[in-house]
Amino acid sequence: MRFRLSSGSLVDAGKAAKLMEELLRKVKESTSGIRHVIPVMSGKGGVGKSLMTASLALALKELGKHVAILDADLHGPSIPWLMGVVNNSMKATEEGKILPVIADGVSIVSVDLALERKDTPLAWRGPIKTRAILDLLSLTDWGQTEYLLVDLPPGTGDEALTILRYLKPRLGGAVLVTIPGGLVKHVVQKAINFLRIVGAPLIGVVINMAYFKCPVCGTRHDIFGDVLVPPDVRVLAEIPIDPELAKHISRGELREYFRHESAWKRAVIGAASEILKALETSPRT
């Protein structure tokens, strides 16, 4: 049985409040087996946030953890492509529970996997996006998931607010993805301040595309400039630029590339290890 998105309808305010209350009850019930929710955020686009979400999921799985990804970037979902399942579809049980698509042991839930046409744009406003995310959370059979990574769109809008508000009891902490440079530092500080305002913990920052190491002479080149992170923020890893990785991503073959040893993979594994270390010492654990 294939899972499909349902269309919304107008209801009066009283009925809407009751429906939301029931939905939140179902979210709580459905996510009860999730140990840690880790939102992966970025202050701006183009820094490789979705790539890092998928890569960290594969790294955590390799470290022996039960991992799932919720693709909450509704307007520009990248997780299905990166994980090589873009042509797959989520199924549903007779009871209406969504069954995630599984790739190398990682469970994947994305609106993109519910669309019959992958080029269908989702022209949704805030309330509908919030409802869609809550529906995915409440209807999915998450099972016993140790780490749920949530790939959020850039910025601090509806999707981030929904996850940080309604999954707060299971929030392990957020991971920010950035690249070097002054402009990015400015935008990252906004994201850090946002997390402080909403009372969400920050695990640390992953510096993507931090440098390029010449394969001939071994010289490090800081192509995007210096790594600029506030001194009180934990840097989980500096991820190098890897031209070979780019070729695999363009073909949707991240999983295949991850099976081979490289400096890039070692850096990602290092970031995942730092996340585990931070959560093990967290008072929320």
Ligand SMILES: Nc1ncnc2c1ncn2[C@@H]1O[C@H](COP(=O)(O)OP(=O)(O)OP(=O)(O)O)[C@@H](O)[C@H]1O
Contents of the next structure:
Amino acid sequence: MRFRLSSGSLVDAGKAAKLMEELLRKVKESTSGIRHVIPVMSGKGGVGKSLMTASLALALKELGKHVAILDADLHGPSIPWLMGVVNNSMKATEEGKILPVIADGVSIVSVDLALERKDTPLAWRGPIKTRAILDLLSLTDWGQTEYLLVDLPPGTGDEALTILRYLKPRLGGAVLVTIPGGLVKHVVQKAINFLRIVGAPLIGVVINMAYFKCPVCGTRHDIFGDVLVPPDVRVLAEIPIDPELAKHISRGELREYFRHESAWKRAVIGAASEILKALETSPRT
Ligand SMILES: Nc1ncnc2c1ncn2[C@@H]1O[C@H](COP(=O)(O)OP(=O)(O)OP(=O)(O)O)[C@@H](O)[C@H]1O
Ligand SMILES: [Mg+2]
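We have the form predicted on its own; now please give the form predicted together with this ligand.
Now the complete complex, all chains and molecules, led by this one.
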């Protein structure tokens, strides 16, 4: 049984408004059981958002939570690769509901898992991207999802706006991912200002690639410079650069690496615990 995303079809303006209204109603209904939505974002590309999304999902699962990931990076989806399910496909129920792909107990939803050919590029622009994300949200059977982590592309574009706007009632708060150094300082501030403008809460910042610890002498090297986060923002964790992790990722074996003890894993579990602390004491729980 296959499902159909409505994003490809063209309709006139009046009809489009009606369809959108109907779609938003379905999104509300379909996501009503999700307890906390956590968008993982950054003002900058390549800082480790997708890796952090996948790792936090595994960590929250290990801490006993029901976790799902929505891959909202439509043009550059990396969650299926990171979670080792790149050759899997999402199935649909008789009623046309999407069943996420499940890996190590984490539910995964990505447009990439709906494509018949994995090398098909998506040449979608603004409104169509919004529709595609809303389609995925409304069509998926989210089951008992306590934490929905959303992997976003870099910056503050359509994908981020769609999630922050339409999932507002379910937002636990955003997690910002950054690396140390002066260059990223203003990018972090920009992302923080963006969240303020759209009225979305910020849980805190994860400093990825914060340092490298020499495996021979144990000396800490701050490769990218100092951590420059505004003093009123909570730092959830400082994650080390881990060459062994990078090797596992390039083989699509993040889940295997996560099963073993490492300083990197301890830091990720630390970040997940901080998130739980922040959200499980919030008024909605
Ligand atoms: N702490 C780390 N130690 C070692 N390698 C890392 C670490 N963090 C990230 N990487 C490497 O950097 C790569 C890029 O990370 P990732 O794809 O998560 O970044 P991103 O911010 O999602 O990028 P994009 O902006 O393109 O979506 C990872 O695949 C991994 O190989
Ligand atoms: Mg990414």
